[in-house]
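What follows is one chain in structure tokens, specifically the form predicted alone.
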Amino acid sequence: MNVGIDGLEVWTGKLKLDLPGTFAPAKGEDPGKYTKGLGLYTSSLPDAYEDIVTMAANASKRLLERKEIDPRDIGRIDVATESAFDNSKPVSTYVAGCLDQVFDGEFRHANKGERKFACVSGTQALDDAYNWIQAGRSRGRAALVVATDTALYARDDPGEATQGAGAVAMLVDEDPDLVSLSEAQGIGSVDETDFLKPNQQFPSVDGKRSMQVYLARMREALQDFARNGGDTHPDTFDLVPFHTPFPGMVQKAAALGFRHCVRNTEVETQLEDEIGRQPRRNEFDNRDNYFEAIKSYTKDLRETDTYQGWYARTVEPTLDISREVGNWYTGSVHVARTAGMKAALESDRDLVGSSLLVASYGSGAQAEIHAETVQPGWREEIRQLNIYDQLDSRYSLSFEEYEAIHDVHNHDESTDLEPFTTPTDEFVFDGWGRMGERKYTHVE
């Protein structure tokens, strides 16, 4: 059975924070710390009437309308998020409640749930929908999978510059128009404490440890993917979307991934005259010497034309949107897929039948590697996306306005603030209900 993503929509927060032009001067820091170090230029943030529900519902509404989907043809709605505000009632019920306001028919018989495993849960929800259809339990219906987050940090936290807010809605079905998912899957998962939110809104992060864990789990997932029948030769894939908390981390992950994938291939042989043979563990008396040799080899590898050409073709195009929106947690890798395919469309690359290697990660910690095959309808699906129009229309915040909107979305603050933008044909947060629940309405 050919199962995968039939279509997707992206919805970004309505506000933007200019990192080199606004954030860096206010912090008294070098703008290059953000543009060159992190690889980020602007962050997307939610306006006063926006949150994870409005962004998820707005992306879903646009997707279902464009695909002309009857609510009765949706068999499950799964929302992945790190930003949930209720420990019992899933965000998917709020999203369905919003959609019920504008669609004829109801989502009454759609199974609804919420996935949590940090950023990897967006891909886990995608896997759940894939497995549900493959198991024959869909009865011809599709699944709506939404990754939505307000990835905010406490003020003055080292991660503050990587903030972002947005949602990616995906329709998963048989005979998809965008990509089909492979059966082969690789997992790397270990109990880690690198990033967590123990009964708190803003994360506690060990940044250095988190980067080490990210790279280790990615390596393990890639090894597992190969053991499960996945092809890891670098020439197999036209695009390699990574989980992208910030592009600078992807630069490190891509080099390690490429090094692993070329080992024992003709590519390693071709590079041997230029940078030598890749170190093997059995050639060293201790791990420290081996790791130093690997580190040196990887540094040299990144300077080769072979690696730089591969990176420019498969990875760099996937970072275009992330540079302008920041980290979307659960939606991050799906933003990367979108950016890469949009870049291919704009450069007139023919992706039909080509493969994507999708590398997802969630702190705590787990990585997943799977492959996707691009379908004949991909051009039309990507052509209709308006994400760059959304980015261009964002309201640019002053630093004082940024401080105010950050307080609006801080659960420990009680701040009233007039919106910076005017909602049009979208769902908005509309106050509180009798039991303290959040209420939403659709405005024309």
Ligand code: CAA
Contents of the next structure:
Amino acid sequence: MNVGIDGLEVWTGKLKLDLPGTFAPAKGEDPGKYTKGLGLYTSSLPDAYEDIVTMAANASKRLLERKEIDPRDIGRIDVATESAFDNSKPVSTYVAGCLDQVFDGEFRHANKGERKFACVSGTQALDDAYNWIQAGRSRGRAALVVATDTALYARDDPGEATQGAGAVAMLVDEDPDLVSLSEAQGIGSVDETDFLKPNQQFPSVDGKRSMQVYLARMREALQDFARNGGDTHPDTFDLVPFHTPFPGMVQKAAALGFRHCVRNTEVETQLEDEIGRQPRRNEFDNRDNYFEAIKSYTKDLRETDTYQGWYARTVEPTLDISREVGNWYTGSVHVARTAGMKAALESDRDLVGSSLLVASYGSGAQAEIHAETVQPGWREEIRQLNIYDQLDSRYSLSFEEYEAIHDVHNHDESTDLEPFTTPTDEFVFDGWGRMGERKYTHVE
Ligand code: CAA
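Got the form predicted alone; any chance of the form predicted together with this ligand too?
Every component of the complex follows; first up is the chain already shown.
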């Protein structure tokens, strides 16, 4: 059975914070830390009437309308998020409540849930949808999978530099138009305490450690993927979308991944004259010397034309949107896939039948790697996305406005603020109900 993503829509928060131009000077930092170090230019942030539900519902509405889906043809609605505001009622019920306001028909028989494992849960929700269809329980219906987050950090936390807000809605069904998913999968998963939110809104983060954990779990997932029959030769893949907390993280992960994938291949042999053979653990009497040698080899590898050509073709295009929006947590790897395919469309690359290696990650910590095959309908699906128009029309915040909007979204503050933008034909947050529930309405 051919099962995968039939279509997707991306919805960004309506505000933007210019990192080198506005944030860095206010923090007394060099703008180069953002543009060159982290690889970030602007963050997307939610306006006063936006949150994880409005962004998820707006992306979903657009997707279902465009694909002309009748609500009765949706058998599952799964929302992946690490920004949920309710420990019992899942975000998917709020999203379905919004959609019920505008669709003719209802989502009464769709199984709804919420997926949690930090940023990797967007991919886990895709997995659940794939398994549900493969198990024969969908009865021809599709699953709506939405990854939505307001990735905000406490003020003055180092993570503040990587904030973002947005949603990606994906329709999963048989004979998909965009990409098909496959059975081979690799997992690297260990109990880690690097990034967590123990019943608190903003994360507790050990930033430097989180980066080490990201790399370690990715390597394990890659090994597991290869053991399970996955092809890891770098020439197999046309695009390699990574979970992208910030592009600088992906630059590190890509070099390690490439080094791992070319070991014992003709690519390693071809590079031998230029940079030598990769160090092997059994050639060193202690781990520190081995790590030093591997670090130096990786540095040299990154300078080679072979690596740079591979990176420019398969990874660099996947960062085009992340650079302008920051981290969307659960949506981040799906933004990377979208950006890569959008860049391929614009440079007239023919992707039909080609493979994507998708590398997802969630703190806490788990990496997941799987392959996808691009379907004949991909061009039409990607062509209609308006994400770059959305990015261009964001309102650019001054630093004082940024401080005020951060307070608006801080659950410990009660700040009223006039929105910076005017919503049109979309769902908005509309105050509180009698049981403390958040309420939403659709404005024309
Ligand atoms: N010019 C060029 N480069 C500069 C520079 C300048 N003027 N100033 C600094 N840099 C470089 C630094 O050298 C560094 O690059 P390297 O890592 O290659 O050395 C980079 O810019 C960042 O600078 P710092 O390390 O000084 O930045 P920081 O200490 O303020 O924190 C961070 C960076 C740890 C990533 C922090 O933003 C953070 O905690 N982020 C949240 C956690 C996170 O995103 N972790 C990623 C892995 S976990 C994950 O992926 C899950 C998730 O989504 C959260």
